Amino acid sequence: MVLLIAVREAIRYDPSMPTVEHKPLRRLAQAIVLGTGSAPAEALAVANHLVDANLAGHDSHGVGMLPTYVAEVAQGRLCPNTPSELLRDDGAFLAFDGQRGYGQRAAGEATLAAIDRAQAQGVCVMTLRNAGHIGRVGAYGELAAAAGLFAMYFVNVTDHPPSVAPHGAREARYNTNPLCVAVPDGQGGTAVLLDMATSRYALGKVRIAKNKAATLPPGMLLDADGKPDTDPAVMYAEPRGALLPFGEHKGSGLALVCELLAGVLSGNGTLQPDNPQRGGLINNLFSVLVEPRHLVDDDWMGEEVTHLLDYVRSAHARAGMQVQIAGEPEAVQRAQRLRSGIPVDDTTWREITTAAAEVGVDSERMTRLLSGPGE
């Protein structure tokens, strides 16, 4: 579960762009998702859950999709106020219906759920299907690592046309279908966060880098006639371009994966035509959450992962490369952007002020959110 990697450009603090500190972000956020029709506590959490994402480094999953959220709750597509509904319990057994809430809150209410069954019993399998946008999954697997629990997390999107070319296709059948993977430290803490699409690029990040007037690296995008692309913009016209899967057959591989074990062990099916879409943004999830302390000595296991992590530590580091954990990334980035702020790029702050003003925040209140000690 340990992955070697380049702190790659999509993470890189970029100090020329116009930064917001975390706590006016927060505000302005929870003011946003109010405006929506939440009640204070679920604005909050889909704030925070926002706002942790953009200090992870994961502005995809950040404040960037506040427009589309606010836009899917004047469609009807996203419902704000809606509580899961537990279908099944079933000793290690657990299926929710996020009954198309806000997925922030849906995912980590079935997640706390998810946890306190596994310390019970040892182990849970939890579903989740029909929720809106869940954001981060790593924010879930961070929840299970803290209770002490190994964690897995699949998970397939669908309500909307596919964006990633299977291996060896010129057009998309899969979206960006995450997994997550998270080892706890022993100490309440995560040693070993793994959560990626799989798909090369995300696409929350093409999203931003079309916003940012940018390009992407050779080799993420196809257009819509099958040709390699370096423009995002191809992703948003008709007929859409297509993402590729990382890793050739083995990241299309997993992306089928998630989609099966997603869509089909939650009941809420797949990104397959026969399938209903109204055009939102729709997660299914499928997860288990071990208490390892059933398997093996609590003592040895923290110390063998520690062991682990110190020896990949040890290898020598490639020229221009640096040897990370999983999960290393994101506790870089949150410590530079609490201390530098959360950079937003001017188109995605254009966006964010409009979706503001649609639900009542005008440019006033968003002065004082954005100044003040908060409301």
Ligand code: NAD
Second form
Amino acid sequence: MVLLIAVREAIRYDPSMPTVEHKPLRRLAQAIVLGTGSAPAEALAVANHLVDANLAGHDSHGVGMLPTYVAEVAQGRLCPNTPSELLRDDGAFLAFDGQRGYGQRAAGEATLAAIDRAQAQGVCVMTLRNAGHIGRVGAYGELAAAAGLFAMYFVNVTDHPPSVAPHGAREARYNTNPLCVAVPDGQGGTAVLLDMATSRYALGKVRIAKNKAATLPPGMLLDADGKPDTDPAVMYAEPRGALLPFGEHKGSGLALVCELLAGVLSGNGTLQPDNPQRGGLINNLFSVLVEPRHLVDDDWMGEEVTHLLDYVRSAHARAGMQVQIAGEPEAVQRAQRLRSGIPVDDTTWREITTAAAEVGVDSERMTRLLSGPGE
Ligand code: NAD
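Show the same protein again, this time as the form predicted in complex with the named molecule rather than the form predicted on its own.
So here's everything in the complex, that chain up top.
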């Protein structure tokens, strides 16, 4: 009760849901990750990644993941302070093993190494296997685009049973296998950022809907009998339901491609059941980063990208719809949430509060972290 009051004093309300400013949320997230045993730099990297995901509008990959990370560390399936091991360094190829360390650190550091290599050699094919949850894949695409590179990321999700039904199936055989393509704007930013789960709904968004006691739109879910459903609880029941792939057979095919590129080329394997599963949350990734100057003239490229995007934006919108470029919805959310705060539903707050207490961040400390410039 004391804590709820403290939280309510530290947050600003909008009519529908409490909101928290990003800076106090970063402090709280960092304290929780520190509490799991991370050194300050790692805790800061994980906290910033999570809050940046919230700012981008992807609450599914924001601070609501902290309770999962706390539980994963407690069960020995996520290992703080574990740097990736460089498995292969061979010309344009870099291969890392995340060794079950925090995925945000592993994928961030691996991407920085791949950027250096692509800038030196024109291209880098980088794989990362056996990393903890890497979160919002777009964060790594943005890093590459800021360095002037085109980047493609394909990711699979292993160590636990599947959650996404292949097209035509009544039961799951994939996970939400995300992919990301980032295109640089030539001025240190990102012109296009396609960053998406291959399921119609990311699993984290199902968690958020469950926490808000909301239903999902039709066409997202099957229940455990393979019948269409809209209740997010079917994904948390036993036996479990299944998410549907986006785009029917096409999204289902892309989920398979992510499974093969990330699972096979990283060397960590796919989610096929002969591979060991410890019930955790592991990401493997396959990425290609390209320095475009090795292929095309810089000025021409910048103009061509701009002309294409202008042409796309010039299409007249259908009634009640907007024409946007991939990455724009996140930019709009970021601007809005920087102004008005990040909404966090009550159930997610309760889960974060419980997780914080488990790692020694008690209610008084939480109050200090949320309310002042503090620690
Ligand atoms: P989403 O459906 O909200 O957006 C997908 C893409 O479509 C984005 O690039 C977005 O900019 C674009 N987009 C959205 N609305 C648009 C519109 N009206 N017009 C044009 N473009 C539009 O994203 P999602 O599939 O729910 O994925 C959410 C996040 O979850 C991503 O950041 C992804 O990386 C992450 N994810 C991570 C994992 C993991 O295992 N680490 C697994 C699944 C998803």
